[in-house]
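We begin with a single chain expressed as structure tokens, specifically the form predicted on its own.
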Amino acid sequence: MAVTETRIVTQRLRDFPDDSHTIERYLATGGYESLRRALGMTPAQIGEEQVKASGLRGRGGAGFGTGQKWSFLPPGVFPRYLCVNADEGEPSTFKDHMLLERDPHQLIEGVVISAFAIECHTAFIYIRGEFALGAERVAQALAEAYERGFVGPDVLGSGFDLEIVLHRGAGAYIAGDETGLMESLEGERAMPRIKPPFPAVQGLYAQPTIVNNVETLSTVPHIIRMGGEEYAKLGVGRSTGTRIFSVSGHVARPGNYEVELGVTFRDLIYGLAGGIPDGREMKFFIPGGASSPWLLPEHLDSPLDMDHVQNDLKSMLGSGAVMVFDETVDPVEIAWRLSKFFAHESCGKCTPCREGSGWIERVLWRILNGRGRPEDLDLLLDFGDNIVPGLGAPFAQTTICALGPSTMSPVVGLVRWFRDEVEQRTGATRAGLERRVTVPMPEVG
């Protein structure tokens, strides 16, 4: 049976593509009713009985439990802040972009409910500078929400006050890191902070701060509407609910697809996205944005389950960007292009990332252009060992944020799956290489 989308967050924008961004359409389709219901609850009821019970995990990359993150706020410490991470910059990820442009009121309702739940009175929407239409639509929606009393002093007569500030970034990929985002909001260059202290304890303006991304907060009104336990019935294992996946590359129907977690990569790529055109075969795919290690066609029947992909396939669902590459592509060229992106976007704060990302890009360029040396593969692994000792040991990265380890994902893909191709191009032989770093091999299933 062909898989179909399970539309929750994307229902309105699919049903009413012409005016889903307007307040008239939002109110006509039940908009802000979840807010009215939430204001009749206590903050603890929303956090514990709804969001935590739903099993909602962050939809921005790390997949951390949303309700659990909220619970880390120290009791009795005020003011506290809520930051919306709308700085979607992961290559080939475009789901939050769509939500900002086509259903901004859904995000705003999620922000107000979440702010009430964490007892916050000032929230910030940090939106990527390139999202011109998205910023325009969110600004218009905010003005309408203020006018109707959904935001501002005494929200809907509840006695709860909330101000929401829209802030546009300046195009730095590193601002997608939650601490880099807070640095930028404070007027500094977007560079990550050392943790601890974690943002929930000491974040924006040195006050307790929660950072959630657009899709995460856009899901909150639906959890209130459905009930946390009912929402948790969707999905598989600890990966509850639905997620939007941005499918791009060599597929017949690229685009955003909202599916219940637990369907397979095959359902997503060959079902909803139409498979690879012109009868060509898949060579590999990237399951969760440029930061995630690559997978092969033999992994297509694996479920879209955050824990399974991380623990068994040694990759991650990450930002939800699924990039598909057919048999005509050169994996070395893909690795070089991704490494060039990370080298360009490194903020330079951490020496292993600042120096290593540039050298990784240069060595891959050399291999790509027929100038590779027999020792180049080991050289790449040496770079990676200085960024992520052991290439995958948990909590062993030598950089403050995850951009450093991300630079090694393309290299790990080459070593894990296409080592023979790289060795043929560089003239390397297995007997001639002095050292090997063991890259964990996924178990298919």
Second form
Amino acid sequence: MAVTETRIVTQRLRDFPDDSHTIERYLATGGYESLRRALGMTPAQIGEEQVKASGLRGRGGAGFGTGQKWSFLPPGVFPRYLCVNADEGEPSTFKDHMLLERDPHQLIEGVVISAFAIECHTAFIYIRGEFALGAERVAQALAEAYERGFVGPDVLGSGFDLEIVLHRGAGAYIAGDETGLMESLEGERAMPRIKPPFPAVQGLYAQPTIVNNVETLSTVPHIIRMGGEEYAKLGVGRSTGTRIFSVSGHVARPGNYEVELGVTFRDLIYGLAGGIPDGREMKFFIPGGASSPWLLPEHLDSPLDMDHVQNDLKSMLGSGAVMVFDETVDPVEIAWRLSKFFAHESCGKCTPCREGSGWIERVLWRILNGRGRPEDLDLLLDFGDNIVPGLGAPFAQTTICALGPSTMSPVVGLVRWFRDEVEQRTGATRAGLERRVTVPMPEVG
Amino acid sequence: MTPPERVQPPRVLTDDNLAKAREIIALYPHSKSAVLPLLHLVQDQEGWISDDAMREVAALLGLQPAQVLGTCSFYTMFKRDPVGRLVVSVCTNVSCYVNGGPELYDALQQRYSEDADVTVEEVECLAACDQAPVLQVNYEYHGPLTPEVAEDLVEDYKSGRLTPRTVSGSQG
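And the form predicted together with the partner chain, for comparison with the form predicted on its own?
What follows is the whole complex; the chain from before opens it.
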């Protein structure tokens, strides 16, 4: 049977494509009812009995438990801040972009409930600078929410005060890292901070801070509406609920698809996104954004389960961006283009990433252009070993943030699956090389 | 030793925008957080960010001009040299790459290389891969596009048939 979408967060914007962003439509479809209900609970009830019980894990990339993150706030330390990470920049991820433009009130309702749950009175929405329409829609929605008493002093007569500030970024992938985001919000270069201290303890303005992704917070009103335990019945294992997957590249129907976790990559790519056009075959796909190591057609029947993809496939579901490449694609070319992205976006703070990302790009460029040397694959792995010692997953790292290890994902993909092709082009023979660094392989086909 | 005399920076912001700047600063618990929004405000008004504008932003926030420059120079949306009144940002990251992004970029780059009104730039993923190959004109999305359709689109902006946002993406 063909798989279908399970629409929770995307229900309204699919049902009402013309006006899902308006306050009128939001209120007519049950909007802000979850907020009323949440204001009748205690903050601990929301955090523990609803959000933690729902099993909700962050939808930005790391997949950390949302309720657990909130529970790291040190008791009695105020003020605390909530930052919405709307700086979507992981290549081929375009779900938050859609949620911001087409259902901004759903996000705002999630922010108010979450702020109430963590006892925070100032929240910031850090929106990617390039999202001009998104910023406009959120600003408009915020003005309406203030006007109707959903945000501001004494929210709906509950005595709870909340200010929400919309803050536009200005073009920097690394501002999507939660500590980079806080630096940027403080008016600095978006260079990530060393942890600990973790943001929940010392974050924005050195105060306790929670940073949550747009999709994560947009899910919160639904958890309150359905009940945390009920939400947790959706999904598979520790990957509860639904997620929005952005499918792009060589597919017939690129787009965002919200599915229950546990359906397979094949359901998503061949079922919902219509498969590869013109009868061509798939060469490989990238399961969770540019930072995730690549997978092959033989992995298509694996379930969309964060733990399975990380532990067994040695990759990750990351930001939910699935990129599909057909048989006409040169994997070296894709690896080079992704490495160019990482070299461009490396903030320069940590030497292994600043230097390594540029060298990876240059070596891949010369292989691509027929000037590869026999030792080049080893050289690439050596750069990688400096950034991600052992090249394992989950990774060890010599850099402050995850951008460093991410630079190696295209190389890991090449070495795992296309080593023969690359070695042919660099003139290397396997017998002639003594590899100092090896790449761990997935355990299941 | 007496400190060197502070030179009053030349005014760049209009009276209206200066008032707006003070409102923005008041939104934040710490005024330095207003660096990015104020630089956007400058770019909305001027189309780019001059050294004088950075000096003015620094004075408003009680910072050194070098601190503002340090932040400003990190972000790709801030233009520290004059650009055309239309900035065309073409994505060539992978989903666009396999769908004609580089060809789109090359065609527009060639077509407008001598045109002072139009600045064509290659950018990283714009988070609209379902519209690949995609571009933005002053941060308004358009896609998927062929080079021919894209040139017509830019011409529509040039002639005023379409109204562009500012160079920072605000409504004009």
